[in-house]
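The chain below stands alone and is given as structure tokens, in the form predicted alone.
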Amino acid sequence: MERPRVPREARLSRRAVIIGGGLGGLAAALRLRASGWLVRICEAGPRMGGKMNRWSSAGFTFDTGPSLITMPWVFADLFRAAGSRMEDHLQLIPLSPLSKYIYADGTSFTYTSSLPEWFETLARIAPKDAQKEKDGFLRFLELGARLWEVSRRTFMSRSPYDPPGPGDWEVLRHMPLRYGWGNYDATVRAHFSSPYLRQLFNRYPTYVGSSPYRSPATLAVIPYLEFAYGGWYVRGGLYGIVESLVALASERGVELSTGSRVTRIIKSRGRAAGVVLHTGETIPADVVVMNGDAATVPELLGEPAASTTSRSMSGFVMLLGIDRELPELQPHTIFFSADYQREFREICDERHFPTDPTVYVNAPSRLDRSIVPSGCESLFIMANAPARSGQCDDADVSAARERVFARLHKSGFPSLANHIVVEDVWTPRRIEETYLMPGGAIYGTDSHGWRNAFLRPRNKSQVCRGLYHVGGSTHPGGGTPTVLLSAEITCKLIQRHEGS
């Protein structure tokens, strides 16, 4: 019998499996295909994505994930590596000012990264300080600036693990020594006496899923990227990103399947060589990418489960749309709480959600009216919680909520009561169930501390020979440019030790 004729590229490339169709897995899939491997992305979910998502209703657009993105040309570099151009997929907004922040006492101002509209208001905040303030600002920027100078040479470029290179020395005489290894609270505090300012600059922690008390003062590299390189919105909805990334996957012949959960990582002589999906089908690969919770893979391994203490913050969000529009308010705005050390000590020791949440609420409408009805408006709020399994019965959302909008109201938000046409609702436990992370744990383990922060799950994995990470729950760590870089440096990673 005749045997069956074998393409020439299948018989010449080898094959990747990625476990998880989100940023990180489609960054991965588009790079290895560029460099010749065959690839598959096995989904679990209805659609690609993961966190960065969208729902839909009534003719109301929601992203159920990011807001805004950092970085733009670590999106361009991947686009240019799959061989496009990022201006013919997406068009960016920027964002002016950055954010509204409002704080309990009813003091206000907008952030912006113009620095004469900022200093007026350092002035107007802290009069008797102002020249303190300004100083203690522009110091901040520069360690943040040093900070970065020395990451994007060392820890976004490659594995922390990696042997130092002939430049690294050299890199390292930016590293700033006095603020640059101590306590991030601590190191806003030294800079900034003004109480608003320390809020303010307290908060950047969290977009890590960290507390400001308990983090390293080298994420002080975050408040710097964002006044130095912006905030942009990506008009139609940042899941505009992953269209256009799905739309390039499928051009060059990377296979995506849906509703595809990786239930086993084949191990076969200590090497990875493929999955099995819960229908049964078996995937073989010569390497399998994980690109979902790192703490996950023990399982999919047939091992004993990963610890999952040290999580880093769940979220419980709300998306609404409103039959009204809201001219007064900003695409972003911050309602901060009135007691910052209380709501993350009752986060992170207490383990339950805030008495008194600081809310985050981002109206991507008033940039973009094509996401919603005329005359409407489309909020996306957020809270931060703790992440914790099994929690968030029907009373404990309903506290929550209540407790969401007390701090809105008592912030000067109008009442919302008889005007919400769309509601959808995410707590830690539906965050855990749909994107199987630990907790509802929205970047892996937090980076609470040096280890945590610096040297998170490895892209190349210690336990199996072919078997890599990518995402926000491996280095170097989350946020959506971070994710799109672990993916590069994995690619790297791979193409030294498998070659293709």
Ligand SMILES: Cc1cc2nc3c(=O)[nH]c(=O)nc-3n(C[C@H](O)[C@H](O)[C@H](O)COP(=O)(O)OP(=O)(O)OC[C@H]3O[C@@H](n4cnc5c(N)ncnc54)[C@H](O)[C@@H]3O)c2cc1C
Second form
Amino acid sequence: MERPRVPREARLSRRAVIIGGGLGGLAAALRLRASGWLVRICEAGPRMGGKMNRWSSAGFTFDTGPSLITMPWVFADLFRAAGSRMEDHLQLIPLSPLSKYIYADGTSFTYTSSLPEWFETLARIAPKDAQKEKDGFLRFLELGARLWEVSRRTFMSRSPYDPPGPGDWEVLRHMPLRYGWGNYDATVRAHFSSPYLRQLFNRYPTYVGSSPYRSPATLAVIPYLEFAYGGWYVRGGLYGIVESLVALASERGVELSTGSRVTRIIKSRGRAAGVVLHTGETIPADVVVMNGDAATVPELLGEPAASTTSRSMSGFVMLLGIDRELPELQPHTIFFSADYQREFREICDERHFPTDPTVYVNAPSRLDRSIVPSGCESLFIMANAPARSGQCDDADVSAARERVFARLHKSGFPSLANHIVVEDVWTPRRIEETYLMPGGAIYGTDSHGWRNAFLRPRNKSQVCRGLYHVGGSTHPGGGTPTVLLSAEITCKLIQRHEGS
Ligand SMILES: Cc1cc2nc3c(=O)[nH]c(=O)nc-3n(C[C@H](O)[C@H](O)[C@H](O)COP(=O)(O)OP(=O)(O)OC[C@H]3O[C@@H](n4cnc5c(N)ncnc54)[C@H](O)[C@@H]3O)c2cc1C
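Starting from the form predicted alone above, please write out the structure of the form predicted in complex with the named molecule.
Now the full complex is given, and it begins with the chain already shown.
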């Protein structure tokens, strides 16, 4: 009998199967494919992109996940690694101002990355201490810059378990000895006296789903990166990033399977040898890359669940399409709660939706009229919520909705009564069920304390050879640019340990 002809490339290349087609899975697929691997992505959901997702209804288009990206060069690096150019696919729009902040006492101002403008604002909100606040701000930026200098060449570009390289001692001289090892909130308090500035800069650990009162000061790198390199929107919506990566992946020959939930990782002689889908299909592979939440791996390996580390925060999100324009609304506005400490105590200790939540309102249609019908506005409204630890029923949803609207109302947000044309609500439970992530914890583990912040699940599995992790639940952590960095780190490890 004649044997089936196997293409030469298939005989020479090794096979990688990636569990999950989120941003991390797509980035790993493109990088592995570029270095000669045959790659198949198995995504449980109906489309690629994971939490970077889109919802369209009645002429409105919404991003249901990320609303801004930082560190745009990390995205450009991925396109380059895949043999393309980001600017041929995406139009990035800088956010200026970065955000508007509205406080419970009615104070409001815009936060911009133009230093002269920002200094004018500081003089207005802290007239007696303006010079002190300016100095504090510059020292806070310098702290973030030093932390960035240390982390970009170490933590952000390789596994923390790699042995130190010869350049590390040189890099370590940038490590700020004061504050660098302390608590985030204490560091903010040491740099700012104004309660407005303290609340503003304490918001940044929420970018990685964590409380400022429990996170290490090293997260000061986040406000530095945003101020120094900006925040960015993608014309047409951030889901355009996923569409471009999917198009590139399929052009490059990556096999993309949606509706393909992996129910088991096949382990043979201590090594990952492929996966089994919910349909019973077996897919053999030389390496398995897990893009889904690392906490679900023991179940896929048929092993007892690992001890649970603390989960990052989740979110309560409302997507509203309204039939009026709000020209006075900035694209990004934060309506702060009256008591930030209480809000995080309720989320992280008492584990319930805050009585008075801080509400983030993103109005991408203020930047981009292509995503709404004429005369309309699209609103992405989000409040932090604890990762789900119990049921979430309709009463919980309507209570959370009321609290969000109560905060907006108290802070002077225009009434939306009779203007809502379309609405979709995402709860922690829905996030959990849609993306198969325990608790709907958006960023995997939280960054509370040094261990959680710096020793996340490893990119190369310790329990199974040939198994790797990529995405927000592994090193270096959640948020879109770090997810892309995790793909770079993981693919380097695969090349090192598995060859190509
Ligand atoms: C509401 C919200 C707002 C956000 N805002 C921002 C923001 O403004 N800026 C920013 O940078 N980041 C933001 N993020 C975070 C950002 O979306 C994530 O960090 C990033 O998209 C995660 O990508 P990932 O590849 O790690 O994981 P995911 O996107 O979760 O992808 C993992 C994929 O794996 C699939 N999967 C899991 N298990 C299996 C299985 N067994 N079989 C098959 N498939 C499986 C899932 O279905 C999912 O598609 C936000 C997230 C949310 C939810």
